[in-house]
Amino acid sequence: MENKLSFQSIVEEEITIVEDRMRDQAYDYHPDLQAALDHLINSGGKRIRPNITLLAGKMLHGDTQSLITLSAAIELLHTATLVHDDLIDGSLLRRGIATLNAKWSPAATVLTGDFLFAKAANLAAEVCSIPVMKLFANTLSTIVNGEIEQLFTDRCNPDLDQYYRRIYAKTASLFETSSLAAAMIANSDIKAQEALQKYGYQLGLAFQIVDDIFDFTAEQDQLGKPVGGDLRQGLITLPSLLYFEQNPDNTWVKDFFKYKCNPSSSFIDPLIEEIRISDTIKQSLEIANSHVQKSIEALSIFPNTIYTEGLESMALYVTERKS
């Protein structure tokens, strides 16, 4: 059994209840929906987002049952986005386990994701906070809009601002909501809400940067797709962006842009290998660590409690994790 991380141990009992609440959402619906949800929950994951909500909310003395409900809503929303992302990307594995679209037809996979979105919204409504519901809906809109922009906007643009906008929509927006919504239902003041919003925002950026590093450094059986999969699809992430800036005369880089970021294996394989062994991997990790430090700094206004320490521990874990 996987050892619990320090921040997980603090709210371990609550996370178990969160997962039970998630499973309950398919009760009395089609048995295949229940089977799909069980498969998704049993596929693992560190439950980073509900851990953020629970730790932040308990730090502010929020109602535990409301925090559990909110955490289940957020994790169910995250799970729904993964179902759709895996289908869009054609990923057959996640965390070494078959994705839903590897087992089901595209139609069934899309409908399952839609069901999870609906149930996530239903759970969010149970916290009885209109501001939280608005935040929840806006976050989902941000995520979907980010995916649409990624599909329809020219990817062949090594622009740092565009990269940050994309990873905010993809990842940091939900991290931000996980921390901010906890502060909102705990009825904390604006100063506390702004601090926790910053915590989630900065941590979410760091998390996605590390994921983008893994896309180059992990092995294919871990990724569930070819190494450098984003670049193979013409998607420029931070390691490749830094490499392009520092090596504009590299033959493989020139070919990449010559063919408008629509690479063939003849030059994409050596380019990915060049990036894998370059200093830009280390540089990207340093940037991720700078965001982690900013997230920790945001917690400085709060008293030092076991929950504050848990949030700090989680922030440090983001750049220390191996997958």
Given for the second form:
There are 2 protein chains.
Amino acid sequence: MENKLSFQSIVEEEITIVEDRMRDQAYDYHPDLQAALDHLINSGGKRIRPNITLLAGKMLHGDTQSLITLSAAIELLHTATLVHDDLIDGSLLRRGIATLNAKWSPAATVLTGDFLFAKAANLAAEVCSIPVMKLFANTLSTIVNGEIEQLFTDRCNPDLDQYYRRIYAKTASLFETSSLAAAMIANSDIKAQEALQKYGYQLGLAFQIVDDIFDFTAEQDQLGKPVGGDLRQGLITLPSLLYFEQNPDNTWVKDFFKYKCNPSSSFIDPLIEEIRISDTIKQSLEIANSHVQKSIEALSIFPNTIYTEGLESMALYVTERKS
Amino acid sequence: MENKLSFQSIVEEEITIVEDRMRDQAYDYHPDLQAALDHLINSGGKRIRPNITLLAGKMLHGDTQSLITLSAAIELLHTATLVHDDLIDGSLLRRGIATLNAKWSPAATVLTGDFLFAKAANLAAEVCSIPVMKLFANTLSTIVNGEIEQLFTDRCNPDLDQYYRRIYAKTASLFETSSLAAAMIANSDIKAQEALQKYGYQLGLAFQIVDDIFDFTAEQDQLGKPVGGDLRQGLITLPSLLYFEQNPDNTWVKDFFKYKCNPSSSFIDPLIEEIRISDTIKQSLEIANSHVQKSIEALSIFPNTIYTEGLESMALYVTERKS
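Write the structure block of the form predicted in complex with a further copy of the same chain for the protein whose form predicted on its own appears above.
Okay, now the whole complex, with that chain kicking things off.
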């Protein structure tokens, strides 16, 4: 709770306005669409990305209204990608709450995602900055291309570069945009922009690695899906990647690759259990922590303000959080 | 063919460059994505929207490179909405060519549409005009909201206002943006902007009405689907709307509403045949022509150049075309 207080309390008021701005996007549209957006906003999340934007932007004396608009755009974009993701994966729960596709037809779910993309673009355009708009559109391309790669490329490839490319596209790209766009809004010099880009980039990598660790270490009712869900879908993440490297002769590992990462009940449960209790969880967390350290180092060029402290405490929170 | 020559030849070279710009968007991305984009671009269409943008923009001495970029953005946005549309409708053919969803999984189709939205936004941002970017994002909201309305609202309502709202969202909004954004790029005064907005708006209404007429009058092999496909899906368009108004006591009309627009084989074929041979086809075409006339009238404030003539001839083409 201490960390929650130390960064979330700093821009708490602004975050409430960000959520209101998100909700307002369905105003004047079909009531079912309003209900869907309310449901998505209420099923929450930690609003990490808006917190990054607001803290970084206020550290650099950026205009608060523009930062709020940008934060709402970024969080809506994030929400839109989740809506299409859950549909594609057939996920029925997210954060323990029913996904949109669990309640609605695929058609309605596709269109709601499209609507959120459109509204995210509307908000991003309202910031009235061409560089921000370009960055925003590029980030959407990166995220979607990452998902397409995941769909079309042979997943059964325990390759660290491929893993990093995937988590960059999936998570770090939008973290990076959250901090870099804040610096752009504040008309910061290139050095400040680069430092904040690095902060978001490194923090995004850490965040996704920790999520990938949770997929092994959390309990089923926390995850809302079976433990080791990634590996059950044939998806190799950092803990399994390290385990495979260090245990090439393990019989379950051999089975896993023999069946081209198509898990079978005969070996997937024991393999997941092995990884859960192995050192690779700790090793993965150390790697995540090294990214957190790099993100904090990037802040060293900025004067020490309450916002700089907030960014630091948020970085620490990423590996200390429990879900 | 005469009309084709008189407007398509004027900006023919630029249209080729627009298509190349569209194709380039998948450069450096996954080969399957490149193949999908090639397939979509080759399955073509008449490039009406880019023609509007280029003719209007050049009439107003707008920068050719910006007009090409904008045209590619608009046509990609149009393509993206078609990809998701075909998926939602389960359409397997468009213009007689296999749709993406006929060949690919729903997941790949959703993501390809998302990728095209992203790339359309990239191109729109490259135009470096905040008003154009806002217009572009608003248009996407309008299009998607129109589809959502169509999904959620009771379709079984022969209401002219509802019909016009739907065809505005579906078609006229992007036509309007094609001409208005061209005027914005050319830094035209508000009078010129309003005139071109009206041109695109009226032409878009005419275009969709003619499409809705074709759905009744074309042959099955031209449409690539059964004649009267809209009504078979319970969708009321202008010809059926007029027919229902003028023949409230027709036994098949009564059946149609008795079954809440859910067509049954016992009455749908004869009803479609009745509409096909009725006066309401001619009446609908007259209404389309009146919109074409309004679009041509809007051009009267501009000096007579080859581009103004191109816009006029394109407007005439919309109701004279055969598919």
